[in-house]
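Starting off, we have a lone chain in the form predicted alone, written out as structure tokens.
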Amino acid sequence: MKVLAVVNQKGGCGKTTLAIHLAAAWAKEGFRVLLVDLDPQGHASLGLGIHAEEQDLGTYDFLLDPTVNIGDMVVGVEKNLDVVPSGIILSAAEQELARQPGRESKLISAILRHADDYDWVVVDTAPSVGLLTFNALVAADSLLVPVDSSTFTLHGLEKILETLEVLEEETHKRPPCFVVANQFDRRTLFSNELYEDLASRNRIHLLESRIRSSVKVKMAAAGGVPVMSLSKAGPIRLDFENLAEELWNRLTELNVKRDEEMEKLILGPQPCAEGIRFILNAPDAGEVYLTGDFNHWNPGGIPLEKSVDQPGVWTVVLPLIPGNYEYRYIIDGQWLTDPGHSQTIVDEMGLENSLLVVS
């Protein structure tokens, strides 16, 4: 599963057209799309025929709430892609994620609840850089910033970077900014100028794709339907299908090298001699605890050490017996899921706790 988050904190540009469109492209394609509405103002579910107000579940319960099924929450609006639809609600759960252990990583525990149900996750996001914006970033494998040709255009594109650079500093992750010229007329000195200022920066990866202005993505929202349903839908679907499509093979040309790289650090727990040995990659980390089921969640935790051969690397081997393990990091007093290891459950008092199975 890889997630695609679609961010500009400049309001206009097409974030959630191309999120809508995107969707749309790949579940023509036969992958099955999640589309996640992370917008208060719910402008991608609108787009797709959703009222939020006709939904009982939404973008709120995903984020908040890891009990609930996301068969309940989820709407489907053509073969193969489903929508996590948003409201006005939405905008009330920044305030209760800020006071809440992990709120930077809501929403990828949620996605990696379902992690086996989808092949894409795209994220539509509001225009701004705030909590919910934040939790986007931090799930995202990678983003898409569609620039459109207007003064301020490029201002947005640089508060994004600056965002990233306090996400790696924060997380010690970076993914790859894609930036895609959106509403673009080639007939303008304007839009060509801005794209070969775009092309100079080494900081992003320009795509070769554009989408142009076209009055069949306006009929297309007002009827609640990707521009690929109209039937006379003209060049600007062609446009979506290469952006899907480029986007797609650039992504698939990282993701190798990111493979490749990650080859030379398995994290998680793994099988060994001794039993299993948990890996967890916390580079700032002043002092890392293990608890669990098998130390009957004592607080003081089972202390990890620091691996002299991987800098920032902890570690340490349990002799565990067949069974089921719950499980938490305890990571200078804040206690974390493991982030190296996807399955997660919810205990009996609604808290989400990291799985082991040992067979």
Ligand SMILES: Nc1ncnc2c1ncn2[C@@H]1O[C@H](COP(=O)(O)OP(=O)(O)OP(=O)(O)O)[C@@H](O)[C@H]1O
Contents of the next structure:
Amino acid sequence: MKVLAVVNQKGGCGKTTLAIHLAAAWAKEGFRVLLVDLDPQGHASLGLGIHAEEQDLGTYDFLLDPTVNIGDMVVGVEKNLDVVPSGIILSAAEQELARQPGRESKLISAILRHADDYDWVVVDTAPSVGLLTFNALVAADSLLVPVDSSTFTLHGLEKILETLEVLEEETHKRPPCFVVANQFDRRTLFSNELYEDLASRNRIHLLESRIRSSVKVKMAAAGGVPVMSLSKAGPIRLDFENLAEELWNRLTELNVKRDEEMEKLILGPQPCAEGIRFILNAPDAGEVYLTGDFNHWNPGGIPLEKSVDQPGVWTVVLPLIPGNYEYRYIIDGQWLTDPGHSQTIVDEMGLENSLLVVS
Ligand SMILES: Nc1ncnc2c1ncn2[C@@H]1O[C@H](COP(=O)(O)OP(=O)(O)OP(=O)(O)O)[C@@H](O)[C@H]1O
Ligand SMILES: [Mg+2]
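Mind pulling up the form predicted together with the named molecule next to the form predicted alone we just looked at?
Now the full complex is given, and it begins with the chain already shown.
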């Protein structure tokens, strides 16, 4: 299951339109898709024919009440496409969340509870970076930022990149940021100049797919369906399908590259200038500590930090003098030998520990 958040602080640039159509295109391809409407305006819900006032439960409950059954919160709008709808009550969630511990990870916790039910979770966000949108950034494996090619302002994109810096500082996480030109008119100098400007920027992945402006988008929204459901959708349908395919391909490429980097990465304890670097691959771990002879097997352990460059990798450097050291990792409370280091020893209690020989 992968999470894509559609973000841009700039209002009206096409976040909801793209979230709906990506979700619909992937669902048509056979992926099981959940669209989470994380905007109190509720436009993604409305655009798929769901009226918040007719729903008892929605995103507010999804975020704040882990006891509610997913089936009671989602609305199935098409084959393979479910929506967690939102309405104005969601604006209260922002204040509610602010009072709670773990307030920035409520969305990811909610999504992970249903990870087996979906292949894709697409999150439509509001034009602001409050706690709700920050939850989307924390949950996202990747981001899609629509840029409205009919107005020459990249202010929203710059703001998102600044927010990603904050995210990286706080969580050591930086999801790849894909940018798509929306309402793009190939005939105008204006649209083309904007696209060239985007192409020259670092830190973003500019998509080749561009979305034209089409009256069908508004017609479909008014009817509460994606354009694919109109009998005469016209070429805009292809734009959305191409975007869905390109994004899928680009994400797959990135994953392959990451796997190749992981294969090159040497795990286990490695000598470095400051001593020994312990390197562990534990992508699903929430907390990792190291304990052993070097800290007299203190059960509190020595915390490992998440690597910024390699997602899922944890490291810590210890200034160890030559000698033999038995050790274990404490991964989310479980005491485990080092999976990246084959040398072990059985202690007098009959327990197996990892053994490091520093020469
Ligand atoms: N490619 C397009 N062709 C025609 N109209 C479009 C297109 N993309 C978006 N629009 C229209 O522009 C308006 C704003 O789009 P949308 O609601 O998707 O933006 P948004 O970024 O979600 O806005 P907000 O920031 O308020 O959530 C809508 O009326 C929508 O129908
Ligand atoms: Mg919107």
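Only the largest set of C-alpha atoms that superpose within 1.5 Å between the two forms is called the rigid core. Computed from a prediction, not measured in an experiment: that's the story for all the values here. Residue numbers count along the first chain shown, from 1.
Annotation for Gln55: C-alpha shift under 2 angstroms between these two forms, rigid core superposed. After superposition on the rigid core, the Cα of Gly301 moves by 2 Å or more between these two forms. The two forms, fitted on the rigid core, differ between these two forms by 2 Å or more at the CA of Trp314.
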